[in-house]
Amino acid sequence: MAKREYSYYPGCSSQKKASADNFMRSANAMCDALDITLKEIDDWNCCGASIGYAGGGEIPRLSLSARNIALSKQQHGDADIIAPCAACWIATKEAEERVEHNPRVREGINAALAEIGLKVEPAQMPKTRHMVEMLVEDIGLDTIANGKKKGLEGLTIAGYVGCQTNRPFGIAGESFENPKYLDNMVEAVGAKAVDRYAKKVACCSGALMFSEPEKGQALVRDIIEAAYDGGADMIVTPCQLCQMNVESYQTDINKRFGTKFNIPVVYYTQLIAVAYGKSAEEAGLDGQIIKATKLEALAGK
């Protein structure tokens, strides 16, 4: 397999000791079984998230991202940004679509880097990428399927794409409504896809959790009930705030519902992990709140 490296904005919430620790844990070990090697950019900062659209104005939210974007082309040239984070991932793309085709707010952006010797151009920015879209374009879900050392047979899971990550940009050839490529890479694995998963791209709420969780809880009991529906032993999303809603929330959901929830949701990162024959703790699964137990006897093997 031939090497890749790219430089990397792991954002957040992928931080140690962060709600999605184990994500950055579990996709160290895929990228090392792909190898694959990330590149991060040195003094990154956060991309602002929902927090930059509360206040503050729209030159100020652009102009964090656009700050990483000049980093990583000082350090690491050309490289595409592969960004995890569904939310850095479009904050990212937007501040570089906006530089390109909007020469207001490239003058305000600039303003504002300016007063750190930093500047972003149109033409001359590195690409951005959600980490989903260089393992489908560039390694391949054909490559995924012949390298793995273990199947997932016996598995069957729930591809949970959420909203971020389909809507606005979306993944290059994929439908909006019914994106296929979370199933395609679990399928690549050898577990096997819910068909016709109704709540497949259906919000989880988001912040709104926090604001108003009984709204917020309603939107993640309908997805996980979409998921046993299909007969599913687990869910499995490429966003890590989709993964800390359909999770954490389970107990909260069967109190005021009256449900008996008790579902793991993962990262596809860690199925590619453990088909690849990275341990439970390498792939992260000791960071579940609600025991991966398929997952681990698997990795156990």
The other form holds:
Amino acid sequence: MAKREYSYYPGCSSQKKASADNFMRSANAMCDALDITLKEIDDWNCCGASIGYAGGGEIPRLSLSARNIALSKQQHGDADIIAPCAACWIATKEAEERVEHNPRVREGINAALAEIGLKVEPAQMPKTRHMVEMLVEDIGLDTIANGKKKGLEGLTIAGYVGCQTNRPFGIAGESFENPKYLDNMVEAVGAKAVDRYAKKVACCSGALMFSEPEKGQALVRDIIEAAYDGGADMIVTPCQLCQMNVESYQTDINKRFGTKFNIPVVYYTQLIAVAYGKSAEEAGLDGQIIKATKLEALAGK
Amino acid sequence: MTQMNQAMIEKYRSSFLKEVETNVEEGHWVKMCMQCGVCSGSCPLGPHWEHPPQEIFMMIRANKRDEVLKSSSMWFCTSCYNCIARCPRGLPITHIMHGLASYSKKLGLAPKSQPTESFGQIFWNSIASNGRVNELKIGLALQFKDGFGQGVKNAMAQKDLGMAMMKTKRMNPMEFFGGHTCKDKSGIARMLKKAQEVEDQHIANYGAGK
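Right, the form predicted alone is done, so what does the form predicted together with the partner chain look like?
To see the whole picture, the full complex is given below, headed by that same chain.
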């Protein structure tokens, strides 16, 4: 497989011992298997995420992502910036869009960046892409399917795409209402994708899970119920916040709604890592609160 | 910033729409709304909004300044972008809702103790002081925002989750004593201070230009 290099930053949740620690371990294992080198942006900062607007207005919030873009350009030239996190991806792309199209915002951002000797210019920023785009567009799901060491046979998986990997930008060629790439990825590694998963692109409540837990848990209840309805053994997601919200509140949801949920929620990177022969630990499966027993068993084979 | 609020009331006395167009992020789109209601029907927390987006847009045009800016509505946006994806007129509704929330807070009109407003500010403070989010500290700050007694109760209720996160190496108790930060924290602080000045200046200038 051709060797590829990208610029990237993990984002706050995928740092060591942060809430998506196991995501980054599995992403590293996957990249190792696919001969991909990710070069970290030195001293990257938080993108502001979806809730940063409460404290930071437009210019302060977008300056954060502009700093990452400028640092990437300085350190890694025109290499694409790979965002493994949906919030990072959206925030960075939004900053790029406003810099390109809104002169007032661009001037404001550059006045702020001048304080630290940085600058962003239209048409000269590296492109920011989601890790899923890297897999689908650069590597190709056929290549992933052909190169796998083992098929994840016997697993039925609900592909939960969620919101921000899907909207407002989404993956090229996919629809907002029924994107197929995650199901295709599940099939590429030899598992069975739940057909017509009703809550595929429903919202997990995002950051409001923390501030409005009752309302957030009601949304997640429906997401999990639909996965069971589709006969799923587990749920797979591309998003760190979706993973956290759908996996880790199942005990609370059971208490609140009288359900008996106990379904593992994994990342696509973990499926690919296992299919490429990585161990359960390399694939970050020791990071599951609800153990993905069937996937672990396949990893051990 | 009630002084700014007073200045804005005087400046835009007859037109809240104009005020929104000039001072709110992506506010110049508001007049494009054709009141179809797809946004309200697509919102995952729609039933919890005092005034869903479609209503907010009409209220802006009807000069209902206080009712809009003092509303808790915009703080129920989960940033799912469903409204943006479906709006037949292509309005960036999510951004406008964030912009209205942020603007109402700047003017001192946002509802007090709105949980998402409080959590969002805690989140922002963590970024502003470290350059990166400290998940442990923002979690604790949220649990303890209503005082120590309530904080202990909240923390006890969430202790199983906390233990599970630590056991799976997804939370580090040592984050409490520092944890993930950027090296150039002072540079980031300078950058954000300047960005804030530019933003406030734009509003104070009554938004000359877009």
